[in-house]
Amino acid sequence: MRDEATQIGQVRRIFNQVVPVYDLLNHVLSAGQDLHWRRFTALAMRLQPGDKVLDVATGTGDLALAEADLPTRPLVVGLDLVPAMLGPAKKKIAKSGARVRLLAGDGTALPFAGETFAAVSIAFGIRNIPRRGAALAEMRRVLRPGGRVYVLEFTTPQGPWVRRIYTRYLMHLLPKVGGLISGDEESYRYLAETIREFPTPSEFRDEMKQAGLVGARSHPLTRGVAWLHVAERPLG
């Protein structure tokens, strides 16, 4: 088990290495399914007209972009621990014209008021949050009542023969890959073992009831290669 500062300073170096060709990265490695599964995400999300939306961990801005795309065209802030992952953020928005404010930010100290948003997302970036509990319940306090979390992450699928498929691909052909692109193969290893330790469904579903968020639910994309868990902060 990594402490702490050791896990939030090897996100710092990883993801302040791999900007120049992080989206690439995310294409090419997931098949092209990240974008699916970024606008699913933003779909599910039933937006109205004058929402406020909060994307944690934004990196490069893509959930938020699929978000601002809405036809309801939502107001979104996107938020990210590391300030270089938001340069081609600001490239996209710019050449978009999305209603997206972007800053830098931790997320589990959410510098917001209570009650601020309708929906909070994050997307592929909780599992390198140390301490996800408190980073739920951060969610949980600036969502106004009855305001959901949507969580899309990485998950070991549940079937045994995909199961095994996948392991093979995250422990060996996914490093060698990464590596092969961004220079960097121990980065991307570390990234398929925080994939592999990542709790299952029904565990992340009991981590969202423990930060006080209710009716947790879990969705699986692409034979459960990922997952979107929902829950919503109480009316009461």
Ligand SMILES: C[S@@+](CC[C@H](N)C(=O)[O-])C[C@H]1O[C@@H](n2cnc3c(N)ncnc32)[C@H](O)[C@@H]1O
The other form holds:
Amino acid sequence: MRDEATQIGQVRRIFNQVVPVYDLLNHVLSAGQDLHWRRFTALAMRLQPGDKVLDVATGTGDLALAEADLPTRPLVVGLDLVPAMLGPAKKKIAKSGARVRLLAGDGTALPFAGETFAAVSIAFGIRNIPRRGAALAEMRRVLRPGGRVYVLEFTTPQGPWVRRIYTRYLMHLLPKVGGLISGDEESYRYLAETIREFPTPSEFRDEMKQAGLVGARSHPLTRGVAWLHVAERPLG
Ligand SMILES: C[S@@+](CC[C@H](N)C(=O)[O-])C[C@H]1O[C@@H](n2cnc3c(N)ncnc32)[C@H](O)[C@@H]1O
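Give me the form predicted together with the named molecule now, not the form predicted alone.
Full assembly next; the chain just shown is listed first.
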């Protein structure tokens, strides 16, 4: 088990280095499914006109852009620990004119007052944050009462056959292809390990409850390769 400082250092190094090929790798390694997963998440959020939304670990901004592109035109703030990852996001926003504000920051110490946002999202980011409980508690703090958290994340599928095929893909093919495109096989081995170590959907729902969120539920996507976990800040 790596200590927290080592993990954060590794996350910073990996995402600083992967920026130029990040979007391409996402599409190749998920066979184009990542676009569908983010779009599904944005639609599931049922945002209203005037809603303010926070996308934590926004990276190159694809979920933030899918949210801003909804017919209700919410105002989206995208935050990421690694400023370099926001570079491609800035370009996409400038090109599309989307209502997205970007800033660098840490998901475990959000630079916002309590009860600021109608919804908070995070896509493929929570498993890179060693103190998941602190990140979930911060999301709860900045949500308005009744507001929802949407966590899109990979989990090893539970069915025996899919699990066996997926684990082979994760531990062998993904680091090889990731290494070929990015020149850094080791980083992709690390990312594969974070997926294998991520809790099951039911364990993750317990973590959401421990962070003071209620009504936790999970929806499988693509045979349980990815899951959308949803919970809300209680009204009282
Ligand atoms: C796999 S990428 C996901 C990016 C984007 N959400 C997407 O769907 O493609 C993970 C992102 O989490 C960010 N990250 C890691 N730790 C973080 C933290 N403590 N606070 C905010 N962002 C963090 C990384 O910099 C990286 O951009």
